[in-house]
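Take a look at this single chain in C-alpha cells; it is the form predicted alone.
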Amino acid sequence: MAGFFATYGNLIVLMVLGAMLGLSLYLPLMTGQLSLASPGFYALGGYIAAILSTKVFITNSSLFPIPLLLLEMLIAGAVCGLLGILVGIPALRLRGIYLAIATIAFVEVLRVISLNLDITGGAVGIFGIPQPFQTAIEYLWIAVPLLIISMFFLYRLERIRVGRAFAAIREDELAADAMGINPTYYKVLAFTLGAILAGIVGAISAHFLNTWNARQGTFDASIIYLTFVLIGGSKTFLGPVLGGMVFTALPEMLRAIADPEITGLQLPTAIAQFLQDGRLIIFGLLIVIGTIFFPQGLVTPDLFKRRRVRNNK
C-alpha cells in the first residue's frame, strides 16, 4: 500500500483538485450560465499564494507552516470572490455561447495580464513555491476535507432556497422572475461561489506544483473542466466529481497503455504518440460522443431515484 501511495500520490491529490475544478464549473451551471471562468480563478489564487508564500510569508522553516497556507487559501478565495462579483454583474447579462465567449475572454485577459507583469514572473513564471508537506500524498489533510466540504455545502444547497432557485432559473428564468426570483442575483451569486472555489483549489495546487505560471490558466483548460461536467453530470454535484476524478486520471491512464513496459503491447509509434499527446482531441470526442449518447452525463438525478425504487421492490 505504501509503495502504491508512493507511485501515485502525485495522481491521487489531482483526482481530488479536479473534482473540486469540476464543482468550480458546476456551480453556474446550477443557473443554466454556461461560465468558461473557472480557470482564470484558478490561475489567479495559484498566482496570490505563490507571490505570498515567496515575498511576503518568508520563514526559515524547511516546511511552509500550515496555518499560512490556510491564510493564503482564505486570501485567495476572498479576491477571487470580489473579482467573480466585478465581472459576473456585466458578464451574466449574456447568455449562452456568448456568456462562454465572454468567460473565454475574461480567462485570456488574466492569461495576457500575467504574462507581462514583473510580481508574476512573466512567461517563465514563479518557481520555489515552499512545500508545506514532504511528500504528495500528505496534501490530501487539506484536499479531501476541502473536497467533503464542498460537497457537503452543495449537498445542502441543492435542498434549500437558493438551490431551488437555480433550478428554477435553469429550468426557465423568464418563469422564474415572474414568481420573484431574482435571476442577476442569484446568477451573479452562484458565478461567484464558482470563483471563490476555483480561487482556493489554485492556492493548493501552487503548493503542490511547486512553480506556477500563465499556462495553468488557457483556454485548453476550459475545455478540460467542461469535459468534467458534461460526462460526469450536469444535473447534480457528484457528477462534477466524478468526472474530474476520472479525466484527471484519464492522461495518465492513456499515457500508460502506450507504454510497453507496462502493457506488454508494441503500439504503432503514430498511435501511441496519439495516445500520450493527444489528450484534447480525445477529450472533444468524448464530449461529443457523451453529449450523443448521456445528453445529461453519466450521473444523474434519476439514476438515485430508480435504485430506490427498484430496492423498495
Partner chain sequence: MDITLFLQQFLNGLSIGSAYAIFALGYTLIFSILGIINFAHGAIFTLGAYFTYALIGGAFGFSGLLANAALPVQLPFALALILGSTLAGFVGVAVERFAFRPLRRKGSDSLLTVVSSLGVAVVIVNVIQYLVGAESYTFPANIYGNLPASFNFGTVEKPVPIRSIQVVIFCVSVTILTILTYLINRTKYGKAMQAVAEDSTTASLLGINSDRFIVWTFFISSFIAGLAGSLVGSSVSIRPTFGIEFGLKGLAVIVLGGLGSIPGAVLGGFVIGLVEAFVPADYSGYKDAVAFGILFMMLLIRPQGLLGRRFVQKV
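Could I see the form predicted together with its partner chain next, after the form predicted alone?
No partner chains or extra molecules come along with it, only the chain itself.
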C-alpha cells in the first residue's frame, strides 16, 4: 500500500481538490445559476497564498507552518468572498447562458490582469512556494477535512430553510419571488459561497503545485469543472464530488492502463499508444456519451431514494 500511496498520493490529493472545485461550481447551480467563475476565484486564492507565503510570511523552518497555511486559506476565502459579492450583485441579474458568458469574461479579465501585473510575476508566475508537508500525500490532512466539512455543510444546507430557498429559486424563480423569497439575496449568497470555496482550494493548490501562474485559472479549467458537475450529477452535492474525483483521475487511469509495468497486461502497441496519446479523445467521447445517456449525471437523488425504498421492503 505504501508504494501505491507514493505513486498516487498526489493524484488522490488532486482528486479531493477536484471534488471541491466541482462543489464550488455546484453551489451557484443550486439556485439554478450556471456560473463558470470558479477558476477565476481559484486563481485569485492561489495568488494570495503564493504571494503571502513567498513575500510576507517568511519563515526559517524547513516546513511552512500549518497555522500560516490556514491563515492564508482564511484570507483567500475572505478576499474571494468579498469579490464574489461585488461581482455577484450585478452579474446575477443575468440568467442561463448569459450569466455563463459573463463569468467566462470575468475569468478572462482576471487572467489577463494577472499576466500583466508585477506582483503576480507575469507569465513566469510565482515559484518556490514553501511546502507545509514532507510528502504530497500529507496534503490530505488539510484537503480531506475541508472536503468533509464542505460536504457536511452542503448536506445540511440542502435541508435547511436556505437550501430550500435555493431549490425553490432553481425550480421557478418567479414563483419563489412571489412567495417572499428574495432571489437576488440567495443567488448572490450561493455564488459567494462558491467563490469562497474556490479561493480556499486555490490557496491549497498553490502550495501543492509548488508554483502558481496565469495558466491556472482559464476557460479550459471552467469547462473541466463544468464537466465534473454535469457528468457527476447536478441535483445533489455528491454528484460534483464524484465527478471531480473520477474526471481528475481519468487521464491518469488511462496512463496506468497503457503501462504494462502497472497492469501487467501487454496491450498491443497500437492500443497502448492510443491510450497514451489519444486519451483526450477518449475523455471527449466520455463527455458526449455521459451527457446523452446520463443527462442527470451519474449520481441522482433518485438513486438514493430507490435504494432506500428497496431497503425498506
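Predicted, not measured: the structure shown is a model, and the values here were computed from it. Numbering follows the first chain given and starts at 1. C-alpha atoms forming the largest set that superposes within 1.5 Å between two forms make up the rigid core.
If we fit on the core, is the Cα of V288 displaced 2 Å or more between the two forms?
-> Moves: yes, 2 Å or greater.
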